[in-house]
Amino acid sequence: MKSTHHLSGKLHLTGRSHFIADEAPVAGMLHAKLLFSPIAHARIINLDISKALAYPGVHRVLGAKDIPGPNQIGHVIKDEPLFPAEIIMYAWQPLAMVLAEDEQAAEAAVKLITLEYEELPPILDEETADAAKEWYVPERSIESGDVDSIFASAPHIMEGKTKNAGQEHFYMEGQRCRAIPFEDSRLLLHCATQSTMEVQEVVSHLLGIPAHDIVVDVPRLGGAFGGKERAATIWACMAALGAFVCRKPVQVKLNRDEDMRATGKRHPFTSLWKVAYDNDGRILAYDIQLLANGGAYADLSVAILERAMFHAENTYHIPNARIRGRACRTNLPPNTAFRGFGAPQGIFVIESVIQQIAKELALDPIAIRMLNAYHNGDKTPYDQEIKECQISAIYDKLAEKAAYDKLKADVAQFNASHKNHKRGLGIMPVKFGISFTTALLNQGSALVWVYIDGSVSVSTGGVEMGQELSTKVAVVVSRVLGIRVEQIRVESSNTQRVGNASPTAASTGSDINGNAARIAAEKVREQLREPAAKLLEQNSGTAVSPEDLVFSEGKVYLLSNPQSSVSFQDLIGFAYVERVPLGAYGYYRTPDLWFNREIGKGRPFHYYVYGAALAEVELDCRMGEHTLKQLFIIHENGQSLHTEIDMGQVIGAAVQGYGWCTMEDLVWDDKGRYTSANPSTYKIPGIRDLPENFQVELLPSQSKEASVFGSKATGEPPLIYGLAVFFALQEAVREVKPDAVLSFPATPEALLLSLK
């Protein structure tokens, strides 16, 4: 589709976008501040907030025992008490909440506040805790044909570990909620959440009120990359508590530093793997232990677990695999959603082994790539079948975009005459599907209303974050009712227009809310198929079939005879005089998902994401510091609703691989306190980072099993492309080191270290 318009764009650049909290304070209004914990792992003895109470401007000092329902959060798996009660089970974890006049009155009483503890011993890594059988669940398995008899008569066998760090959100827009009471215990959350069903639902509980009295609305985030998915449930709690409590609006939002040392990251993983391969690199049997660091709560870990089990073979079948996956419990901040949800670890793994077939048989790791890849027919470990697979053409588009060869040899003869610089290259395939894995969250809801102007109102469970849904949303419903995009409001998340509303994560944003709208949509379009005929007959004299009528350009008009039309501002009126609905209802559900925990095996996504992405690097071996000379990036996504914005989403997520993998260094100390916890001392990627070199090419498909009107997700998948730096680094590191072994992530430290 040609894209013409960007819903937020003007907003954005004039800086007339809406924000939670960017609005005055509400009258009245009480500004909450949290006393954290100072440590990991301790038993609470006492909690004094008198000399707290006594400030002036402070009216309540809430905690454990303040809360009417049960004290907890948990969603999934029942484990989180909003404050806890006993034990402290992560540094930075929230005790207590003073509610005061404004924000200087309350940070002061937090620090008059007086906490007596008992200090535990931490458990801060995976594999202390997978060693005390810490898991919130037992261990999950997927396995398929028979590995062991493989590995018996295998020509080669190679074992390893492979670590993943972990990784910060680092959204702009912080986490907040501001909670507004109204008659009786009804509440109105403005909260900065991708689930406005969870919050609903959490707060309902905690709070012992029915949901109808509790409204979540979200007018849009000012990012979130999964961050606000689960993770923004509990500050939505605690204003929600304040506000109900004292009668009183109630705003609870955290600064950058307290949101880094507060909040869940990306999982780390450690990874232990088993591979037997032949003498041309095919993989025989694969067998992988995933432990996953899902910090002091569950959170959603049991559920990036299983993504990232799902991904553990990436592009290439195994017919001999055996997947297995331990979530565990540590002493840090609760790890949650982060853009990937998992499959960025898993895929990690399989790729490092790649690589390392690769240089053990000394062969072209693209080359083995393509001899494992998937076909069409080929089963996945959890025995869903590979259809539509592009795998192969978009290694060929690739080789042929970065002229492969002519760079390996460029790369080569660059190698033979530096000394103290060296080249390397890094492939990166995806093969990413798509649905939640938990088959229930696979639906979605929608309104559409028409106004006597013309003028259109859609409101989905979707929540605008920035990667604009609402415009994709828009243009769905345009295209149905024949209709310009401007001519369209997407509404904010609410939960009194579209209630049980899934999160907005997973990348099937644009499909279920998409699909939600089209339906909607579609019967709007229905609705108005009578007075249409009815209409251009009046005008025309001549009978009309409401079935020949096509809906396009602003106009109904007869498919025989394009002049005789009627605007569609005119038929709005003429509709509502003749007491024709302007408004529905769209409900959709992803079709034939399923997948048996107990046996693993299933169909558990709608479809899959192919792609890939090339990388050149130059290494300072004396400085450890690198730069991205070239990425290409070939991208599978059907048939584009909006490719503009599909662009800015690959080239974002890839960026933000990159940065995971090479700079962002999430650092704690031994009481699991962050120490990289702020701006200058956590590195992201900025504009001076970009590849000198980036090319990135969307390869449309006419995929049947893609989404609304053909079109295929891209928030999440391109984010492994960046770790096509990664191994390009390690290869560069290899030119003076063959046996080197670089850390993740490739920091200037790790590199000069794997130097050594």
The other form holds:
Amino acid sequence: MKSTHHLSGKLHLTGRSHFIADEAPVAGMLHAKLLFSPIAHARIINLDISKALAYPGVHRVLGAKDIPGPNQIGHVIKDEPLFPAEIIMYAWQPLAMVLAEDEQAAEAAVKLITLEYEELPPILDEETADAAKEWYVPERSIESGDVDSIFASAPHIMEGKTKNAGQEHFYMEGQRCRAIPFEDSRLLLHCATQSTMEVQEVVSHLLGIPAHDIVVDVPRLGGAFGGKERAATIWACMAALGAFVCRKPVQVKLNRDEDMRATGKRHPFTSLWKVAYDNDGRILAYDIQLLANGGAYADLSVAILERAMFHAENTYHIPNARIRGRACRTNLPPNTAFRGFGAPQGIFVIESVIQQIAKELALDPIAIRMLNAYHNGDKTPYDQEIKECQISAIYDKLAEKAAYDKLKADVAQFNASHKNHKRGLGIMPVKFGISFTTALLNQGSALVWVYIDGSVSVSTGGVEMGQELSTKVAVVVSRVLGIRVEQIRVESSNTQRVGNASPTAASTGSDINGNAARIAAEKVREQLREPAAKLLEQNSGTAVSPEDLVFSEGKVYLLSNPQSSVSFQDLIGFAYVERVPLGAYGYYRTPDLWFNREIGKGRPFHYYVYGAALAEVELDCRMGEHTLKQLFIIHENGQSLHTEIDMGQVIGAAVQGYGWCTMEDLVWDDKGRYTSANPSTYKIPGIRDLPENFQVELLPSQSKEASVFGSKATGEPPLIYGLAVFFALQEAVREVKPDAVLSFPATPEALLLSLK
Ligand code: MTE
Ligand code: HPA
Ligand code: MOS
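Could the form predicted in complex with hypoxanthine (HPA) be given as well, to go with the form predicted alone?
First the chain shown before, then all remaining chains and molecules of the complex.
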């Protein structure tokens, strides 16, 4: 369906979209400022707050001792205190919170707190942590075929170590929460979170009050990218604690610098791999160990590691695979969800491997990928059957779009005739599994109300963060009720309207919430059939069967006689008088998902999204600077609910992935303190970094496995396309130094070093 409406577009453009920062000031609100740890690992000897407490305007200084319930904010794994009572685990860990009448007073008072500590040695990298067996849970493994016997007899064997760096989320709106006490002992939290349920649950445990006393409301987020799925909880807990203890509104709000220093990021991984292949370049066996740098607390690291493992083979059918993973505890801020959730890390390794095999055998990089590609009926290493695989068709389209054969010849010719500038091509196929790998999260609810003027209000547990979930949910409801998208309001995500909502994450926002909204809207529509038939009968004087009615274009009409119709609005007025319910609740759970960790087998995903990218770069070998000359993307997404929004998601994600692997350089010192903690030292892609020729094509597909109205998720998978640029740069470097292996991210510095 051609769609141009975008519910937030006009609001964003005119500055009228409402974020938490736009909430009216609340009388008597206290402002929180935090004492952050100067050190990554230490034992606390003494924390003296007396001077801070005496500072004018300060109401309270709160720390570990002031928490009414258990000092525990861990969710999946309970290993994280709100404020550490004894052991500091990362630099910039919050240690205490000053609550004052204004921010200046709070800030001044924080400086008066004195901390005495005994320094402990920090572990900062995953390899050291792994050697010390610092894991949150024992090793996970997935195995298929017979890896050892293949390695014993394979014609070619190669091994290596591949590393990827982390990435800062760089959402525009920083971490924040405003907690407002109201009647009895209740709290209203305006919270920048992707997960209303988690915030409610964790605050409830921390304060020892029932969940129904905590209302979490999320109007919309100024970006999240996974950085507010779990990592928002800690700040919400602080605001809630402050409001609970003081019985006053409390605001916790990090500035950019604090946010970048104190919050976890994408996981750096180190992967040790071994591959067996034949003379044609067919992969016979793959043995990989993935080590994730999880930071100080488990957070979502184990789930992220698992998703990396589920994506370790990407688009390739590898009959003999051993995939092991260990999530390692280090003294960095707890690394967390970031668009792709481990999949980019797993995919990066196998793509590095396949590029290496292509080089060894002098094979075309697309040809070797097609040779190894999945076909329908193949099984993944975890035993999920591949159905409706699109990858071969996608390569054909990509090669055609990029005029691949000519491009390859042009690049070769350019390289033959230029000494200081080299061009390279990179290919990046993607197969991305859609569903939370934690099966229980794949459920959601929606509430639909039709008011008596015919306007509609929809609530889901989904959080709007720029991905325009609200428009997609409205598109779904508009199709069911046959009314315009503009007639539909999608409300904030609020625990009072939709409880027990899973995080808006895993790219499942529109699948889960769209389906729940569809089910609710269908109930409303079915409730309207009787009154509609009655009204049409009254108007026409002939008998009408409720089954004969069509809801479309703002009307209800008879399929057998489209001339006989009533407007949706008139119908609603009539239905109200007839005392017919004009609201409904919808519940959806994704069918047929399971995974058994003990045996490493199951069907963790409802379906896969496929796509591929091709990048052309030109590298200035003296400067280490590159230009991204061309980026082509073919992205399969079923029957799109909204092609412009999906296009925006693909473009934005690909550029975000490009930034990750080429310019975003997270640096910490030997004491584990981030030194690249603001935009002057941490470079994200800007408008001038866009490729000179950027072509994205959405490939519609008919998929029985797809989700609401045949659509497929778009949120995360396209981030991985950005990695095509990394491989293109590596090819360019290899024009000068054939054996070079580029380090990650491929900054100008890294590129120059690899050319040395
Ligand atoms: N797009 C924008 N503009 N802002 C975001 O924060 N987050 C991404 C993706 N697209 C994000 C975004 C991530 S990490 C996920 S999981 C999905 O959106 C979540 O939304 P969806 O499931 O509704 O696509
Ligand atoms: N993706 C994103 N968030 C999650 C997942 C996942 O697969 N599992 C648990 N939280
Ligand atoms: Mo997205 S990383 O699943 O929030």
